[in-house]
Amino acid sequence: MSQQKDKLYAKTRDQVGRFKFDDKVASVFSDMISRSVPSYQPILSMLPTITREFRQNGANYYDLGCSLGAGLHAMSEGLKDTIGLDDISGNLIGIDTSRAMIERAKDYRCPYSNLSVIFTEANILDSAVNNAAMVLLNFTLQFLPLESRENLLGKVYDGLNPGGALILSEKICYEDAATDSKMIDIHHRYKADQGYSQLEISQKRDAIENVLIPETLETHINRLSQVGFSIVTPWHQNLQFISILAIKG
């Protein structure tokens, strides 16, 4: 299914409803996230390298909240034969509650015969994680209820094999109000530079308010440490969009 340019908020709406990952969003999602999240493409470009570092033969590789499956595509590149390494067999598992996203994600045909690709429409809070070499939560946790986040990360930790890794990418907020406000201003300017109008920026912000709930970097690091990860460190940041590497000892 082809991807369209994001014009969902280009016309004035009498009432801006809550943001949903429905068919309209799925049809423009690649354009929307690339023009809205400055960290998105750089994170994807590094995933093959990170996957090669943590790959284990016969293991599972999860993308929780996979949307269109771009994270799984990137991880698959880290499992193919490269620089003299043998192919690694494994299962690439993408899970998302959005039927519209999963239907499009299923169009992906992995070119590597050693890998199985499974896309499932399900709630990641109810989904099992096991025999995992690597788990990706790429701008997903921020959409979940606050009270469910620690339990999900604990489940991920338990399902990772020793030496396995979690990549957690999130939009963060800042405790200092002035800093938080300025970072938001710069982010809105970034979106304007990508071609979004002030109307689009304003209406999208209204739609996503109370749907995307950001937390501070310290909150994320403390929670990951509390569930058991032995190494927890930010590895990429652009504005308030950050990605954290957490390793199970």
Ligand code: GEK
Contents of the next structure:
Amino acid sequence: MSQQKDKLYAKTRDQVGRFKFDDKVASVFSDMISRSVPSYQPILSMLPTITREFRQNGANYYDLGCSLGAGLHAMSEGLKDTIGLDDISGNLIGIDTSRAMIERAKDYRCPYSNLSVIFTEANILDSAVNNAAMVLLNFTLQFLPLESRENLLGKVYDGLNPGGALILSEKICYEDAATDSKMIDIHHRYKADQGYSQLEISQKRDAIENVLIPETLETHINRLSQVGFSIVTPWHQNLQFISILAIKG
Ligand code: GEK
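Given the form predicted alone above, I would also like to look at the protein as it appears in the form predicted in complex with this ligand.
All chains and molecules follow, beginning with the one already shown.
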């Protein structure tokens, strides 16, 4: 299904409702996230390389909160024969609660015969993770209830094979109010530079408030260490958008 340009918040709304991953959002999602999250494309373009480092034959590769499956496509590039390595067989598993996203994601035809691809409409809080070489939570954890986050990360840790890795990308906030406010200003300027009007920026901000709940980088790092990961390190940051690599020893 083709993607359209994001104009969802271009007209004044009497009431800005709570942001939902519905059909309207799914139809513009690639454009919306690429013009809103400066880290999105750089993270996707590094995923094949990271996947090549952690791949294990016959293992599962999860994209939790996969939306249209862009993370899964990027991981598949790391499993095919490149730079003289052999093809690695594996199962790519994308999970999302949004039917509109999963319906579109299912259109993907993986070109690599060594890989099987499964897209499932489900809540990742209720989904099993096992025999995993890699798990990707690419800007998904931030939408989950705060009290569920540690359990989910514990489940991911348990489901990873030894030597496996979690990539956790998030929008973060800052303890210091002045820093937080300045980073928000710069992010809004970034969105304006991508062609969003002030109306679009402010209506989207109202819609996403209390839906996307950011935490500090320190909170993420401490929690990942607490659930058992032996190496926990940020590997990418652009403004308040970060990605952390967490490895199971
Ligand atoms: C990408 N990772 O393109 N269970 C499953 N899915 C969920 C849940 C849940 N409990 N809560 C939210 N979602 C993607 C981008 S978008 C990020 C991820 C953003 C899903 C939700 O339906 C949406 O598709 C996704 O998490 C978040 O690399 O829009 O900023």
